[in-house]
Every structure is written in C-alpha cells, then in structure tokens.
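Okay, so here's just one chain, in structure tokens, the form predicted on its own.
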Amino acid sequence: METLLEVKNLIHRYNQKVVLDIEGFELSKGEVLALIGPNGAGKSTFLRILNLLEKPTQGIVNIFGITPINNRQRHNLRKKMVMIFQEPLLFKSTVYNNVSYGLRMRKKNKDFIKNKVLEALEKFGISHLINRQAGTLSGGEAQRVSLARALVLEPEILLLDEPFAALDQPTREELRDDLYKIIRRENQTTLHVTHDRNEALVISDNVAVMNEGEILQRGRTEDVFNKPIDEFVANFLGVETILYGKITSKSDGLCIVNINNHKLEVVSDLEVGKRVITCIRPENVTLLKYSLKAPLTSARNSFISTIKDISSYGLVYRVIMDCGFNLTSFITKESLDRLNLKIGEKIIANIKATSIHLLSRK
C-alpha cells in the first residue's frame, strides 16, 4: 500500500522535557488509523506535528513523499490536509458560508462550490440548516458542519482530534456511525484520535496504542485489543481480569498455568517454567447457571463460582465471580434475567484456551 505518511526517529520537548519519542510512524492510503491512549499521552501533541502545526524538536516527518523544509512547503502539503477538533470553531456566519470557505479561498467558480456544498450537507444529513447562522446550532449539528466543512475539501488525509469528546452520548454515537459510513464509502484516509476504546473499536481498521509519549503496540485492531503487548496496553484496552501465574506443564500447544494452586489451560508459545501474566477480556467469559448437571461446552477451563458483585455497565452488567481467583464476566440484561443472578450465589463460569492471553514477565 502506499505510505502518505511517514514518520522517522521522532522526539518532541516542551521545555526541555521530551514529550514525544516515535522511532517510525507510517499511515497508508485508504487505512484508518485509531490512535488511542489516556489523556496527556502526547497524542494530540503529535497530530498537530503530522498536520505541520508545530516542527518536531529532531526527526523526520515525511507527507506524499516530502520532507518540508519552508513555509510554501509546508502551507501546500496542508492544502491536501484537514483535521478536525473537538470544538467545531464555526464562523459567526450562515452554514453555507461555514462549508464554502475553504472552497472560495481555493477561488472555485460558484456554480462548483454550490454543488459541493449541497452533497457535503447531505452526506451529513443538514441540508435543511444550509441558511442557519452557526451560532444557533446544538452541538451535535455545528459538529456535522465542521465535518462537512472539512470533507468538502477532498482532502488526501483526515486527522481527527477527538472530535465526538464534547458530545452527548447519543448525539456522539449517531454522529460517529455517520462519519465511519462516509469514510468507509469513500475511502478516505483517516488518523483518529481518541481515549475512548469503544470508538477505536468502532471506527478503525487498526489501533496505535500511546503512552508517555510513545507508541506502545500498533497493529490490526483485533489483534490488538485481544493480544496486548504489556500490562498497561491490557489494562487500558479492557482486559478486565489480569492474574500472575507460572506455566506448569505444556503438551501440543496447550499450557496448563498455575494460579493460586488453580489450573487455566491456554494455548501459548511460552515454554514450560515460564512465570506469566493471564489476560482475560470479561466479553470472552459466559456463565452457566449452576447445577449438578451443568451441560457440557468446548470451552477447556469451567469454574464454579461465587458472585461478588453485578453492576450496570453500559449497555450489558458486569459480574464479578470469586473462583479462587476474581474473574470478570460481561453479560446482557436478557442473560441477567434469564439467569437470575444475584450475589452470593454460585455460578459456573467457561473461558476457552484460545481466549486467554499470555504475557511473559520477569
């Protein structure tokens, strides 16, 4: 695929402190990027690099194939540029006006820019506040006008700063399920940034995890969020349950970990002796109610356990089990009622090898 982006033994300061350290970025035509990561982790630091808003402390920053060295450089490789903020910045003028400025300042004749205004507010579903002054839009549309206004461009690459943050929340999932077709459609180059995982879930291709400046794990999104690199990459990501063990024994593929004088078979490369970190995304573990005759399933580690706790948890409640271990499981409401759980009581709780993660650790 062809690199539009390229980033090469990067290190940014602010007052002698080192902010970003990158050793190699790359985003590629047509890939959408979630770049995710807690709050004053640099990430908004190192879009406004890639967008030319600030020059790196050292490093090569390197857009369709050019290094900027001057201003006019730097001002045209913009031009195929747009990023969007959280805040919309709207003029105090007619929506229209808001979506045609960047158009007119390129001197396209009217009858072009009338035209693209038009599709680029029905894209975005406002064609109705094409004459609304932007100071009487919700937040959610003078978002949608920001958008519009940006796309409207054509632009070779889309940053985005965590443009749904200021919003409801559903407001900001409408919106941010509206963007994802429109990019999906047209194929359209994105850099994401954000420090809601749901969102990278939702909009990405693929997941850079930052931290302190740095790029801890880049790679398809799945695997990312199903194999984290490290500790802090799991914990962050939403591996809820996170248990220390040492790998006992190990025939075909399969290790038997112990942990607290309890066995969890996983599939893993790690050798036998090897002491371990275990991974286990709540979403990967399903309850059976308990009973002498539970049925059988093909997951390889079944527990009887004892609930803890059961709390909302967005759109599904999360069950925590004592097992000898505590044991994270996420379950919808129709599983809740079905089920009839309730604390104090046991439940049997399947986790299949292929769904544990291991981490090696010293």
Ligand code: ADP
Given for the second form:
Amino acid sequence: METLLEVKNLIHRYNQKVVLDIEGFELSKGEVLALIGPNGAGKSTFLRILNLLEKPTQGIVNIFGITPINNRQRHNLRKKMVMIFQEPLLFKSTVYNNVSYGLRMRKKNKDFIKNKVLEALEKFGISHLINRQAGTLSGGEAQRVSLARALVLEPEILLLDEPFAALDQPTREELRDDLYKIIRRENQTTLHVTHDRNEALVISDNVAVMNEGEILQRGRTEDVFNKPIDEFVANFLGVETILYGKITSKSDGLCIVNINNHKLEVVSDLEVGKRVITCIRPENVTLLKYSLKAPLTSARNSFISTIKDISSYGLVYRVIMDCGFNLTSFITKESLDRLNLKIGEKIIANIKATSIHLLSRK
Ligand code: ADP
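Could you output the structure for the form predicted together with adenosine-5'-diphosphate, given that the previous block was the form predicted on its own?
Next comes the full complex, and the chain you just saw is listed first.
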C-alpha cells in the first residue's frame, strides 16, 4: 500500500517540555485511521504538525514522498490535505460562497465550480441551504457545510480533529454516519482524532492509541481493542475487568491463571510461572440464570456471582458482580429484563477462554 504520510523520530517541545515523541508513524492511501487518546495526549499538536501548520522541534515529516524545506513546498503540500476542526470555520457569506471558495482560489471555471458545489451539497444533504447565510446555520448544518467545503477539493488526505465533539448526540451520530458513508464510498484516506473509543470502534479500520506524546499501540481496530499492549491501553479502550494473577499450569496452549485462589482458563502464548495482568472486556462476559445449573459444567470459565451493582451505560447496562473477584458485564435491556437481575442476587457469569487477554507483568 502506498504511503502518503510518514513521520520519523519526531520530537516536539513547548517551553522545553516534550509533548510529542514519535519514533515512526505512517498513513497509507485509502486507510481510515482513528488516533485516540485522553485530553492532553498530544493528538491535536500531532495533527497540526502533519498538516504543516507547525514545525516539529526535531524529526522528519514526509508527505507524498516529499520532506518540505521551504514555505512554497509546504504551501503546495498543504493544498493536497484538508483539516476539519471541532468548530466550523465559515466566513460571513452564503453556503454556496463558502463551499465554492477553494475551487475559486484554484481558478477553476464557473460551470465546473457550480457542478462540484451542487454535488458536494447533495452528498451532505444540504442542497436546500445553498443560499443561506453561514451565520444562520445550526451547529450540525455548519459542520456539514465545512465538510462539503473541504471534500469538494478532493483532498488526498482528510484530517479530522474531533469534528463532532461540539454537537449534540443525535446530530453527531447522524453526521458521523453520513460522513463515513462518503469516506468509504470514495476511499478517502482519513486520519480522525477523537478521545471517544466508541467512535473509533465504529469508524476506523485501524487505530493508534496515544498518551503523553507517545503512540503506545497501532494496529487493526479489532486487534487493538481485544489485545491491548499494556494496562493503560486496556483501561482506555474499555477493558473493565483488570485482575492480577499468575499462570500456574498450562497444557495445549490453555493456561490456568490463579487469581485470588480462583482459577481462570485462558488461551495464551505466555509461559507457566509468569505473573500476568488479566484483561476481560465487559462485552465478553455473558450471564445466565443461577437456577440453570447445567452451563457450569460446559463453559470453561463459569462463576457463581453475586450482583453488586446495575447501572445504565448508553445503550447497554453495566452489571458489576462479585465472584471472588470483581467482574463487569455489559448486557442489553432485553437480557436485563429476561434475567430479571437484582442487586444481591446470584447469577452465573461465563467467559470464554479465548476472549480473555493476558499481559505479562514484571
Ligand atoms: P490533545 O489534542 O491530545 O488534547 P494537545 O496536542 O492539545 O493534546 O496538547 C498536548 C500538550 O501540549 C498538552 O500538555 C498541552 O497543554 C500542550 N500544548 C498544546 N499547545 C500548546 C501551546 N501552543 N503552547 C504550549 N503548550 C501547548
């Protein structure tokens, strides 16, 4: 796959403080990468450097095979990328004038511009807003206009810096879904900065997790979510149960992990005697009624647990249980009703040996 963007040995400092330290980073043509990390991790700074708005203190930023050394080169490379921010930056004029601006600057002919603008407005479902003044638009409409204005230029790289963060939830989800349909259809290379792991999970092929200026892990979204590289990444990506234990025996790739004198069976490459951090995602813990005792014998990890807490968590419910150690499960409203779960009651929690991830501990 062709590399569009490459970074090597990048260090960036503000007032002597290192805010970015990235050994290597690449973005390939057609890739949709989510860059996630907590506030202050350095995501926006990194994006500004990639967009050549800021020069790194040290290191190489190579775009389309070119490392720009002067402003003219920087200017020419910047024309091939567009960046969208949290707040849409529209100027005081009509939607048409806003969306056509970049093409007018590029001295395209009138008919070409008109066709492209109409097409872009249509794509984002805002054709009816064509003559509206930018100042009269809602937040969601304004962000649609700013995306149309960016994508009408057919950029090689789309850089998104939390573009939905200022919108209310239904507006955000609608715009996100529409934008991602367009990105997929047009095979648009995209780097999307977000602090929302669910957004990353929904939108991206690949994900990079950043903290304190470093990229801790980068890989296929599913792999990173299921096999986090360390405890920070596990935590940040929503692994709710993190337990310390030790591998006490192993046969045919199946490890027995001792946690507080409870045994967990886990498929892992790690060796006997290793001290481990056990990561269990809440989606991978299924619940069964206590009265149905049969599953206890068939499932590898089956625990009689006492329900300690039930709370709503977006579209699912979070159930915290005590089974000798604390265990968290996410279940749907339908399961909650069917199982008739109540705090203080017993339940059977099952976890597949293949859906537990072990990290080596020193
Ligand atoms: P994120 O986008 O992940 O929230 P930022 O890139 O905004 O993180 O910030 C990374 C770090 O750099 C933070 O500690 C922030 O305070 C600092 N920082 C960002 N911009 C500046 C600036 N212009 N001057 C000084 N410090 C800055």
